[in-house]
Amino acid sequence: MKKSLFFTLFLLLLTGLALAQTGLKKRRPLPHEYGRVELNNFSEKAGRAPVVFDHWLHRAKFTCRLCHVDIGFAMQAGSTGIAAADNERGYYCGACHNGRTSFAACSTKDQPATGTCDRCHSAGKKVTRHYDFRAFTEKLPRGRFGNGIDWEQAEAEGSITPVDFLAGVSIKREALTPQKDFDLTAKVAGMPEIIFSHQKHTVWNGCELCHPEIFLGVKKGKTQYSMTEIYEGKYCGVCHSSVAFPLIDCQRCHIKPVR
């Protein structure tokens, strides 16, 4: 009895690693669902539907850096607990939501919910969009993943204009020299090299986003990662895997013939 229990226990475990090693294949967000985000640290509490973020809208508006890095939003989705308070007294969503820059976010007053509440917190509800994902980005240049969008040809070619700038929460400075692109030597043999240009992530993410929180070192070699590491969410994955490009798009930064 003891050595057939053992035996049943020992294939469950066998199973259970096998799974753990080869994995399922997830099914792909649409592109309209790429970068979604959805928050529910006080929402049903306070009996309102989750709230349902779009980064494909906010993105082709403002820089991250303007969200992350002045406003103060964390880069983890519910990590930051934005309280309705808190939005009504301009921090987080209230920054813009306010009335007078947007629609105003939220409020602390016990009342019926509305259309305008609808905007934000709209899980599980058939809510007309009052920006539909296909009309706005029906001009912007194409991708081959994730939103389908490349956003960074349509910053170059001025299709959208991220503000990087905020009155009252940034604060005016000079502008960086950016950094010389480099090369990284990929770890597999006949990888493509990769092609870093500070130059394109500086206009979406200045230097604060990255350093020193995501990448502690600020000389080439000097913060050692893996690629395993980047699809568990750190370093480059903290933006390449759920916002900026999936990491399927090897090309986008492995891009320099190994000779």
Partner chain sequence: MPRPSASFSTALLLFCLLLRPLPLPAVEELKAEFDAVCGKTHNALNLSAAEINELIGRCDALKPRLEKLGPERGTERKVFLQRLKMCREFYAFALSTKEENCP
Given for the second form:
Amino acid sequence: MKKSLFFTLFLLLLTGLALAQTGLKKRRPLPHEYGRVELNNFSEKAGRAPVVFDHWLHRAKFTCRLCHVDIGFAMQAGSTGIAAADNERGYYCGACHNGRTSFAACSTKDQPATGTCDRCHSAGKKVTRHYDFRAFTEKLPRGRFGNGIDWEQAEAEGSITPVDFLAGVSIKREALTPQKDFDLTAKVAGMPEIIFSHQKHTVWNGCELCHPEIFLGVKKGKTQYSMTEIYEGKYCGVCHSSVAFPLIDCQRCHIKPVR
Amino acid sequence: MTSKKALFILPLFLLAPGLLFANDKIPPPEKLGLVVLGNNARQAGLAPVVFDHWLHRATFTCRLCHIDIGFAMQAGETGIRASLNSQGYYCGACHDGEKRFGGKTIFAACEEEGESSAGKQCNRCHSQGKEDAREIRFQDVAGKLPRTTGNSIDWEKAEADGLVKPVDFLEGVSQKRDSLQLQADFSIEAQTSWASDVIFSHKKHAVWNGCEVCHPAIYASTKAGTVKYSMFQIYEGESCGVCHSKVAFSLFICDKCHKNKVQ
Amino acid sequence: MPRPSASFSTALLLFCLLLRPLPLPAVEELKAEFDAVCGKTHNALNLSAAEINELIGRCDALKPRLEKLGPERGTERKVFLQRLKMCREFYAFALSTKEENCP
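What does the same protein look like in the form predicted together with its partner chain, given that the last one was the form predicted on its own?
Okay, now the whole complex, with that chain kicking things off.
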């Protein structure tokens, strides 16, 4: 009896996995939706709509590192567990959304009639965004996928200058000395090699965002990455499937002609 | 029957209808790739959209629509709305009443309620139950194209012979990219002794799909031999079955893929 | 009204200080130590193994102090323990990198 139950569950699991693998069957997010995160740890319990966080607006203004290292937001949606009390004490959203640097985050006390709650707690509401995606991104260089913006190029040409230091939160550091670029041999014959640029990554991420949590091995060739694992959200896939340009942009990484 | 047996058989029963209805025969050529989209049409008081792949694939690559424009590969999943079309997404990427193709202005997609009744344009897509409103008929397109088993259009041959020249770049939507060197054709060993091995040609597939339609969403790994395919999964719409039988030639035309002689 | 004696005032002041959940300077001190220890991650690869080891030691010493923060300092505890974890792990990573590249 127990065995058959186990078997049934196993079959169901297999079916689920088979369904999960065909990602293209699902709708791809539109440019303004790419990198969208919905947070509902406490919102609905407190009688508010879940928070809709769009990465595009914040990443145009701040580095990934500032929020994910200095402020301490986890890389998995919902796992930070941001509470209104945390914000009020000046942490997480409240590190900036304090009424001085930017509009104040929602308070545990009664919200004054400023109407700012809706600016973040906006899931399912018809909220007119303060920043219109099209207007905001109009002049930025185009990218093929994701937000439809080439963020790397935008930063390099100075169209955006993401802030990497927040007074009172960030630690004053010496400038970073990035490691050299290196190439990774593709496993498939004829596939161009990957050129990995530390320089391009550290602009946004510093060091500790990727090491050692996402990439443990440093010795070249020690860790073997497979596209299957990356596609499942490991390694490069931590960012390059949800916020940074997505994995269907093959030639953004596979760029070095095979010798 | 003991409950033990029942538990074992139940999942099989659950799967069976899917298997039976998935691909029971080779559809008539004009019905292959027919998709009915009724997500939001009924709500807006319009007939569901009947989309025939044959019309669009004669002029555009699969990649252009499913990657650059971003239509999902599962009917109804994209959630196309009039408001999105009018912003230039999905159908509205071309159907904006301004873009020109083949010497003609492409008619505009329906606008949101109110203006939708102006003229017969709506019927050109929202045509379920009123097929007479169609301007281009199957024979107009398929008449001159080569056919294969089951009278299906042989798209591969049509493209190779230059009878169709699918457009792969849409100004304002597509982005220029470096081309990738294609992997050579390879064979996939059949798992049975009675079927020939499959010869897979990247070249034939890339003409229509580039890299991105298949990788990494359908085939995450590109390393030959990493993934084992079963015909059951393929019948259920996985791997090759995402396109073959639905839009690309039917899985029932076995020898189109299983063509390497058994040694 | 008689003025309270100096010793009474001092006693009251001391009592008040003891009553406070955790005096602010203590949290500030922990933050200052965190900044001093974790401000060098970006240049960790330029430090000697001994220097990195010293920083790791200071991380390990800071951790129990942060863990002791009470519920009224719950946010600080959560935020700084997370930041300290990333920082300590990076130093350990930098150390192993150095060892691998220059054994």
